[in-house]
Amino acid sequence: MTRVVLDCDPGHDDAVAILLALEHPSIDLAAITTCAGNQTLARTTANALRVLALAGRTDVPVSAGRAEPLVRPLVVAADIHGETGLDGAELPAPLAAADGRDGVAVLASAGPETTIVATGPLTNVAAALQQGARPRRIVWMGGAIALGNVTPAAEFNAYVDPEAAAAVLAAGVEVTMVPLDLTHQLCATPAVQARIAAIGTPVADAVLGLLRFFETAYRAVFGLPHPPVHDPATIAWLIAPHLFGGDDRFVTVETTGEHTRGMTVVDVYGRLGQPPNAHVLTRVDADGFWDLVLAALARHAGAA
């Protein structure tokens, strides 16, 4: 089993990542920590607790981390995720309160046997590394080789806290980066949504509602017909790395550019002469990915 601490900002696709991590037997989800990103910290923390309640789980502690990026004002994604951060489904009330521990401290105490999976801005992870955290690896959904999604240059998680992303990539810890170039291959098409609807459980029905809201938002904001489901790719890669392909690259983050704040500069051709500091995923078997996710959703009994 892979011991995971999931640092997230739920978020529609974060919710699917949580459900996948909860149900797959190869993942030991030891804790969830929350950061501000898709919505404020209070809302992302409440959303993590509500997703656990949907799954009928009270055994995974949720700890809130930083409420603001390292040096910048917070930017949220209400245009994509709604005012709650999880618009589109009626989720149950939390079954438990948030754990009293600080989320950064939880990440900082993650030992060398732990993989930190980060599906939001890297604020908490950067702070934990500053406090001496040395996890086995960090798997981050963030960045892009090509086009961004909050500006032409920058992906949202990198844009919200570029200083944190730059610090994590420079920390000397093993990083796997799951960029938009990969996740845009994983869209919730009508065929995928039909398969989720056919499961017919409260968990699957809630996920379907979330994805349909996500789809409406992506059409309105980006003109895309179907929503890419970014964050579960991190967990799927840990479960089934054979479904993915990528390359070791040097990656740095632009923190000062007028038009390029948060741009992840991926040195595909080795022009900067720096050794690789990240394994950047670019290829995926989308059918295999969705088989994995739907099998996990089908196993969820949900709340009693």
Contents of the next structure:
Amino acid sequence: MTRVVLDCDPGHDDAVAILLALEHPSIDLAAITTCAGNQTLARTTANALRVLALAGRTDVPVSAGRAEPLVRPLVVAADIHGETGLDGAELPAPLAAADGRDGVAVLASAGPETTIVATGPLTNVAAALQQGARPRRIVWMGGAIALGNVTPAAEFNAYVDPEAAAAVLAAGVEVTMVPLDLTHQLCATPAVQARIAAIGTPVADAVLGLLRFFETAYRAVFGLPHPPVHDPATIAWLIAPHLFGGDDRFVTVETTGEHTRGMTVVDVYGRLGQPPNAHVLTRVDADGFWDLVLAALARHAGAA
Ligand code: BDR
Ligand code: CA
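And the form predicted in complex with ligand BDR, for comparison with the form predicted on its own?
Okay, now the whole complex, with that chain kicking things off.
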């Protein structure tokens, strides 16, 4: 079993990551912490609680972290995730409230038995490392080797809090980075959506509604026919690393560039002469990934 604390900003693809982590026997989801990103902290926290309610689960505590990036004002992604952060599905009301603990403190208590999975901006994780967190490893969906998505240079999670991303990558903790180059291979195609529809449970129906909203947004903003489902790749890598391939690279983050704020600079050719600080995933068996995700969705009994 891999003990996981999931720091997230649900968010359509974060919601799928939560549902995968909840329903795989090799993942012990010890806690969820929430960050500001796709929407405000209040909304991402409410959304995490509503996803747990959808799954009928009250055994995973949710703790809210920081409401703002380390040094910059928050930028949200309402164009992609809607005004609620989870537009497209009627999710149930939360079954419980957030537990009142500081999400950063929860992450800071992570020791070598815990893997931190981060699927949003790294604000909370960077703050927790400053407070002494020493997790087994950090698995982060964020960054890009090639094209960004919020700007031509920068992926959203890196763009929102580049200082945090830079700090995490410089912290000396083992990092696995799941960039856009990988997640754009994991699109919710019509075939994937048909398989989700065939499951026919309230959990699967809600996920389908979320993915349809996500698809409309990706078409409108990027002209992509089907949306990449980024965040569950982090959990899937922990469950089934044989489905993925990557390389150890030196990665740093642009914090001052005029046009390149939040760009993850991945030294593919080793030109900077720096030791690697991240394992950067670039290859994935997409069919194997979807088999894993859809099997987990099908196992969800959902709310009683
Ligand atoms: C990342 O940004 C968010 O919109 C998604 O939830 C994902 O974590 C993709 O760039
Ligand atoms: Ca996210």
